[in-house]
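The chain below stands alone and is given in structure tokens; this is the form predicted on its own.
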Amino acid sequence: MQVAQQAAPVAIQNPQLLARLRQDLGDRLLAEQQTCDGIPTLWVDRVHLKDLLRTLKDDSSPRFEMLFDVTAIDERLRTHRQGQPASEFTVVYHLMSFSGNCDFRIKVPLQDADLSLPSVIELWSSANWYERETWDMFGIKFEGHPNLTRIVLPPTWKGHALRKEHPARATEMEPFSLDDEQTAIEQEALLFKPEDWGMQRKSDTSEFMFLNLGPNHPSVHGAFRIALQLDGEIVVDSVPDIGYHHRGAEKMGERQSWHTFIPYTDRIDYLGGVMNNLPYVMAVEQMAGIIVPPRAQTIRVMLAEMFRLCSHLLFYGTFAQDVGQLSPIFYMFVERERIFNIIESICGARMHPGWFRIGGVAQDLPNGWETRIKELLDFMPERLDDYDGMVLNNGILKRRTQGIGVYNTEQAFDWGVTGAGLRATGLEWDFRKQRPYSGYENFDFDVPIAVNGDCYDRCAIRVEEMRQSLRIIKQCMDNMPGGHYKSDHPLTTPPRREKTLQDIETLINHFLSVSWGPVIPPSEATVAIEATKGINSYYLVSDGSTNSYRTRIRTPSFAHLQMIPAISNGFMVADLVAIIASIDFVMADVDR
């Protein structure tokens, strides 16, 4: 098998920054780790880490202004770990400039034996949810978080999923069994409890009603909970619960092969099809070093575009239907059932093609595929204006969701929001313009922004976001790169099929890779797409195997369902059905 060597670190974000905090921290700096995504990494301990997240946030040049992602490693069975500090777990800090357009990470050394640090909560409301689920999977503690519970696991859970020792398949548990006593156990964890949560049952004037509003409501969209505290039908404060479709998908990043993991991404946002493993397999292509044909770059936009579209019309039906609008979801699903069509005839598979390879496509655009494209490009737009007049317009509708579920772009940094959320503020941030990946910077397309920042805009955001997808696409179609649709680096898995027929060698390496799977070398990458829903990203850790060490799969619904209780208290439970349905989720890329 073909192994190939470390990746070279492509030029360091912001290396001023990196200077001046060298300079500052001086011997409180653990260790500086450069990694191949090029992302700024400083080690420091605990007693100085909210230190450096405040002067990070509020006083460095330029401002982070998000906290990206909070996850850990659990190190204990890696080996390569050349000029790092002495680590059993690690947990990293991932923050985001949008005026700097840069990123940078932050990494707490811990042993087993002492696994606690500062909560930072006060410095980003997000972090809440991200210590729970670290807590959650790894047993590290956060000093100061309000409520440090189970997030993704049942309350009655027992280890931490994402520790090494923890099984990762059924077969190394006992069978499952559910007898009466351990029945009446785990309902017992399920009820909720208000003054768990700081809630009071009465006011001075009126005693308060707890409602569950899900997991199997149809306007929460999937497996998701709400505990609402109602006086009347005036929301007082809600609890989101989630966790009812966790699958585990990061522990299965741990068992699979690079290779074989392709498709479980596909099934993150179930929406949102080969745009899930675009994110993965890049990741994967900048610790092997892999250079990705420019045709094979252009179908993977012009398939994630045709995505797009699919994604954002089940949105705007559902949107339309839980304000009380029927007749639109039936018309767009029409509209996306042409369009699984045409994604069927190039993929062969419709909602998960898992069609994405490490180095390219899995095959050739076949004959003919230019007629379907076109076949899109006639009847879409014309569909879309339809679609103006009959919710856009629509003065119920405009009434339901204007002025309703309000918050600025500071509100949206503090909670983590990004995509048509963030850019229903006002904020004209899209990662396609502002970091161009795949050939991004070759097409031609505007970023629609709103100025009101609440569910009419969010909307309107996605609406004209799929015209400008049909831009795309036109354009992918119209200049379609000659060339190769998967790179020759050796690492590319697997080799284009055509060159096995040729010598035993090729035959033998394409028999390894796919059942084996490459050999990435050790390193470390972070790579992010603006993806149906927001920011989506790919954090993975290789030790020079044939899998991954470390996934963490940030998605941007797990930080967009914590801001709810936010921005809907106050408001009527009507109401909040149509902040729930602004939000534009799934559970699938909630949970994992």
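Rigid core (definition): largest C-alpha set, two forms, superposition within 1.5 Å. Residue numbers count along the first chain shown, from 1. Here the structure is a predicted model, which means the values were calculated and not measured. What changes on going to the form predicted together with the partner chain:
- The Cα position of residue 180 differs by 2 Å or more between these two forms after fitting on the rigid core.
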Given for the second form:
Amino acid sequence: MQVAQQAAPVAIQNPQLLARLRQDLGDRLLAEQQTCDGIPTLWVDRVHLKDLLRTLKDDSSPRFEMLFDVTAIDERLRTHRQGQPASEFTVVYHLMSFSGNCDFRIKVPLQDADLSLPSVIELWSSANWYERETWDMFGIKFEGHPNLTRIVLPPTWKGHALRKEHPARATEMEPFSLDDEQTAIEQEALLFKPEDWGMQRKSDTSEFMFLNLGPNHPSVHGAFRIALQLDGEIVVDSVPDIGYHHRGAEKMGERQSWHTFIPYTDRIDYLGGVMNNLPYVMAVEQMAGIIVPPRAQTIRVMLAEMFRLCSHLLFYGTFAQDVGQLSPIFYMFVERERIFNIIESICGARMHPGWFRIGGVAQDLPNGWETRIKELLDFMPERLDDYDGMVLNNGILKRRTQGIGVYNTEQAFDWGVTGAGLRATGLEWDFRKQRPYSGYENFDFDVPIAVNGDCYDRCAIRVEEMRQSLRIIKQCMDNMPGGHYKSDHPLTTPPRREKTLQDIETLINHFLSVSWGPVIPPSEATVAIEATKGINSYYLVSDGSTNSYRTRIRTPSFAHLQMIPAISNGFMVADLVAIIASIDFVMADVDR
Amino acid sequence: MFVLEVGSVLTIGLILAVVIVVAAMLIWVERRLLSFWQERLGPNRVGWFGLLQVVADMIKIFTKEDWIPPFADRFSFVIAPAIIMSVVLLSFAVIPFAPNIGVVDSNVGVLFILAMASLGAYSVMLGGLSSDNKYALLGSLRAAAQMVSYEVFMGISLLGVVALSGSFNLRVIVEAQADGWYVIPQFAGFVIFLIAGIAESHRLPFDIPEAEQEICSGYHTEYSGMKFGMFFVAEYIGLVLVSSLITVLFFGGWLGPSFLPPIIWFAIKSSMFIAFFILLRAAIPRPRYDQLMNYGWLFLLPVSLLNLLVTGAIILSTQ
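Give me the form predicted together with the partner chain now, not the form predicted on its own.
Full complex below, order starting with the chain above.
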């Protein structure tokens, strides 16, 4: 098999800041790691972690306003760790700067015997769930965390699922059985005790009612539960409970080959379709050093924008439905159906085509693909104007959603809010503009923003984004480049047809890439995109094998749900429903 | 006894049968109309244009297990749907469908209707309370507040008509409109009555007691089978009732050019309002509970009082 050449090293972001930190940290800096995504990666000991994070958050230039992600890597079986400090479990902090438009990664080495490090909740509120998830998955303790309990797995779960010793398939475990004793334990764990949720039973003036909204409720958009502490209809406190849709997608990412994990990504944000493939394949391509031909890039953009339309249409309809408007959802489904028909004629599947490949897309566009897109472009704008009249300009809807669930840019950073929820606070920040990927720099489109940061604004932004998506699709159609739909790179999986079956060399290449799958050179990469619901990123670690050593999927909805109590306490139940609707999440995207 | 006149057994039987059949058919009509407005087809499989869908639904609902949750209060749980069903049907007793069609010719017709509407609130309250379910409780709380408040405006909005005709008798009110429908002198009263009427029958946009997206099905969350069916059909009977009342009070009841019989005029006018209510359901989102209350007490109440005051003043000055 041909051995892939190493990826061209990407220029490291922010050399000045890095040089200053090197000087400041001195021997507290354990190591500096080169990753192929150009994100500066520093290793520090846990005792210095909080100081460094505080410096980066408050007094560095640029400031890193957002804790984008916290996760861990079980390093015990990993090979190819040249230049990295000894570590059995590494906790990874990913910071993001919006003022400086750059990232920063900090790694903390830990030993299995002593898995603990300080919690950073006092720096970022969003750390709460991320640290809980890391504890849930790896058993790493965060000292000072107020509520370090399981978050996505059930409270009775044994073990920590993302540790390497934990099996990835049910068939590798004991057959499941539930005897009476175990049933009693499970039932006991399900009992609702308000004190465990940080709620009081009564105040001086009233006795509270606890309402269990979900996990099966018409307006929680999937299997999602919020425990509500109500005083009449006023929400005194609310605690979101997630995990009902957890499928262990990250574990699957470590089990499947690089190629065969692609269809799983479609189901992460199940309304985003192939847009989920994009950050994953781009991360793999970055590690493999594959340059994707322009035609493939443009096809990817076109399909991703179609899925953005589909997802936003569904959001728009359900948003109106959740404030009690019956009809819009049906109109939106008509539109969505049209787009799915186009997607089906291109990809062969509707909601989850799994159509992007490492190095390009699965097939070239079919003959006559422009005709149906042209129909859509003629049809949609007028309908969107109709919907404005029906939904956005409706007086009752405005009164239901304006001034409800308000937060500002600072709060959005604190909670890790990205996407339309961030732009509704007045910050013009779109990944497609700020850090163009897959050729977005060639497109002419605007980034809509709003200033109030309430439910209404979040909806209005998405509506305008649909118009911009239509512009992008039109430009794709008008300027579709010629050339190949897949790269010539040997790690492209599977290779293009004419690159197979020529001689013994191409035959073996083809055979290996289909049977084993490609071997991606040892490296690490984070690639983020502006997905339908916010910034979605894949952090992949390869140790030179046919599958990923660690697949971290950072989804926007996870962070957004964590914010619900902060913006809805004090409002009424009906407002909470409007807030939930305006966030635009799907539970598969939260739980993974 | 078996002639078509007010109070005969034949008339009473016919009215009962027609009202229930019409209400049941409305389920189909509403579903078809909604789907027509929402770019879809709706039930069109069973029978001609799906007309037999109602029959299929009824068979299903009659043969379903009649389940009472073990935690519910049996007596009030059972009696709640019966109350709403009987009060809406009883209200039809005083509706003058045509000069010779009606159950009783009561001289307190308007008051009787208002009394029945007040009793209806008990059904919703009992249903929610006896279910011992938090969503049902919230629903019945909302329902009680909403129905009690909107009855106030409903009553006051009617008084203008009563003052103009000088009678509580619905037949007298219809005959008094021979010179002109009351919708013109009593336009404000008409609008308020219309709004209060929707609130009383809690249909969208005033379906706050059963707002699905917020509190599942509100007060009838725990109901199933025929008990749920009674709540469901009663809502449609209520819709027919409110439409008939609007026709009688503001649009001259059975009065109309003589090329059609009076009962047909009555039916045409009522159907217009029924269709309007269905269209309203397709078009408008739901206000929040407190917004609805504020709207009622801070806007509808002053306007309806003002309407009554002005009507009274005009009557006095023209006497």
